[in-house]
Every structure is written in C-alpha cells, then in structure tokens.
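Single chain ahead, by itself, as structure tokens, in the form predicted alone.
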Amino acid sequence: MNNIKLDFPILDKKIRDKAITYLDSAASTQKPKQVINSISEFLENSYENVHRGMNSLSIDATDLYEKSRDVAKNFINSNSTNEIIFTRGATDSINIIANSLAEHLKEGDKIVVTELEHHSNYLPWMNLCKKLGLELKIIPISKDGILSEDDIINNCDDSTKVLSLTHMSNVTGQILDIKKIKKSINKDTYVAVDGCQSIAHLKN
C-alpha cells in the first residue's frame, strides 16, 4: 500500500502537520502521478484540435485520442471502440441518456430506478417523467439497507420503457446482478447502467 501512495504526490501534502487519509474516491479520485505526467505531456507536446486539422499536431491529438478510446474498450471489455462516447462524466451521460430516449417515450410509460442513486441518476428521470407526463417509480431499500433484485424486476412490467440504476453503490456497497436483471426483464426496456463503482473493482 505503501508502494502505491508514492504514486500520489498530494499524499506527500500534510495539513496542519498531519498526513493526508483521503477517503472521498467515490467522488473525486486524486490522481497518481502517471496521469499527471501523461496530460502535461500531452499539453506541452501535442495539444491541437482533435479530428480538425491535417497538421502535424493535430494528427498527433487525434491518434492519441482514437489511441485511448482503445484502451476504455479494452478496459471494459467493450466489443468496439465505436460503443466508447466521452463525456464530461457520468451526470452528463445520464443527462444525454434520458434526453436521447424522450422522443422513444410517451405519456403512460414507466421509468424504475432505486433509492440507491446517486442524486445524478434521480434529476434527469425526475425532470423527464414531469415533462411527458410518464411515471417515474423508485424502488426501495429494506429497512437493512438491502435492494432486493426481485423487486425490480417485478416492478419492470410492459408499461417500464427505462431502468437506469447503479451496478455497486457507493454507500452501501451491494453489488446487485445486472445480467440477471436483463434477463428478467421486458428485452425491449433501455437499461441503463451506472459503472462508475464498480468499473475499477469488477473484471466484468
């Protein structure tokens, strides 16, 4: 572990002469210093616009560019590297996500998610349910803290156009089985996942 720290240098930080316990990764995770040396590299050598120019710069960004699209896909096991879209982060996908499925969405129709979310993955639904007019249910946790998976797919009926929750929840931990939930499911409801969890812990 302590092989791993000297990769973070604002570990090396102390704050009123004490040494730094980061526990906030869930959230915002520090860097380590091979990606702080990668993006100055980047900036200080081959920052240009990327599929815009047919300068030598440009190409360079570009290639990096399409070259780290290939290492997400091979990261998360992906099948092509035309299934890796960057965004700002996960709240920005979610936003894209739910405002790409309002015109495949009708009044009636029912979006699930969990009293697991992260407050990002309420917003977009909540916002889009109010606007069209669907029904926005939330599952709920036991009184234990458990979600149980049975209860969303029973509550995923014909109606459910949208299930969007989390894979590994960064409260509780619980790591529900998103394979069976898919399969338990109408094939036609969108599911949507939110990785960010569990993508640096689980091989798939």
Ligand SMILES: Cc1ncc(COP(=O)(O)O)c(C=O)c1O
Contents of the next structure:
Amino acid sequence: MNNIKLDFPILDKKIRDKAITYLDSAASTQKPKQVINSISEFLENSYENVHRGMNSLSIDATDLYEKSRDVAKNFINSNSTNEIIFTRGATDSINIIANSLAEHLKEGDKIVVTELEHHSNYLPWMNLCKKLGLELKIIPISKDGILSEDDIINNCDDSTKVLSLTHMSNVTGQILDIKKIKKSINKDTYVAVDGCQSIAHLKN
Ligand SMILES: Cc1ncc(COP(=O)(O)O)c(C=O)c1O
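Let's see the other form, the form predicted in complex with the named molecule, since the form predicted alone is already up.
And the full complex, kicking off with our chain again.
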C-alpha cells in the first residue's frame, strides 16, 4: 500500500500539518504520477490536432491517440478498436446513448433502470421518457439497500426496449451479474451498462 501511495504526488501534501487520507475515490480518483507525466509529456511534446493535419506533430498526435484506443480495447477485452469511443465521461456517454436510441423508440415503449443508479443513469432516461412519452420503470432496492437481479429480469417484458443499469454500485458496492441478466431477458432489448466502478475494481 505504501508503495502504491508513492505513485500519487498529491498524497505528499499536508493539510493543517496532517497527511491526507483520501477516501473519496468512488467519486473522483486522484491521478498517479504515470498519468500526470504522460499528459504533461503529450502537451509539452506532441500536442496538435488529431486526425485533422498533415504536419509531423499532428501525425504523431494522431498515432498516439489511436494507440490509446488499442490500450483501452485490450483493457476491457473488447473485440475491436471500432468499439472504443472517447467521451468526456459517463454522464456524457449515457446522454449520447439515450439521444442516439431516441429514433428507435416510440410512445408506449418501456425503459428500465434501477434505484441503485448514479444520477447520470437516471436523468438522460427520465428526459427521454418525458420527451417521447415512454414508460420509465425504476426497480427499487430493498430496505437493506439490495437490488434483486430477479426483479430486474421480471420487469423486463416485451415492451422493454432499453435496460440501463450499473455493473457495480458507487454507493453500496453491489455487483450485478450482467451476463445472467442479459441472458434472461428479450434479446432485442438494448442493454447499457454503467461500468464506472467495475472497470477499476473487477477483472471481467
Ligand atoms: C457509477 C457511476 N456512474 C456514473 C458516474 C458519473 O461519471 P462522470 O463524472 O464521468 O460523468 C459516476 C461518478 O462517480 C459513477 O460512480
């Protein structure tokens, strides 16, 4: 643990003469020096328009940008770099997905989310449902904060066009068996998975 801490320069900082104990990584993760150095190195030596210029800097920047797509692809075991899309974050991504699905949805269709979602996985769907006259079904958690996978499966019927759910809750840490859920519902239902927390904590 002490070795890992050495990678995070901000943890050297003292506040009111006390060392920092940082416990808010679920909300915002501090950056290790490898990330800071690599961003700084890129800005100092390689920054240019990506995919928009024919000069050497632009060609190098494009090359680095595309190589990072490959790194992301391998990290999440994706089949192709064509599946890797860079966005500004999860909220941006979910808004893009919701807005892109709008043309495939019509009044009366149902969207299912869960009570365990981060706000960024409610609001885009809530807005879409209001705009298009869709039904939004929010699967509740138990009084102990547990979400039942069976409840999710049983609430996905033929009118359910989208199921959008977290893989690992940022509040309770509950992990959902996405493969099981996906196998148990109509195969035409679009399934959007918020992997913000699981990407850092799970192997697959
Ligand atoms: C589970 C989960 N989903 C979505 C978000 C929102 O992510 P972003 O800040 O990238 O929009 C967070 C942020 O903490 C999160 O923990």
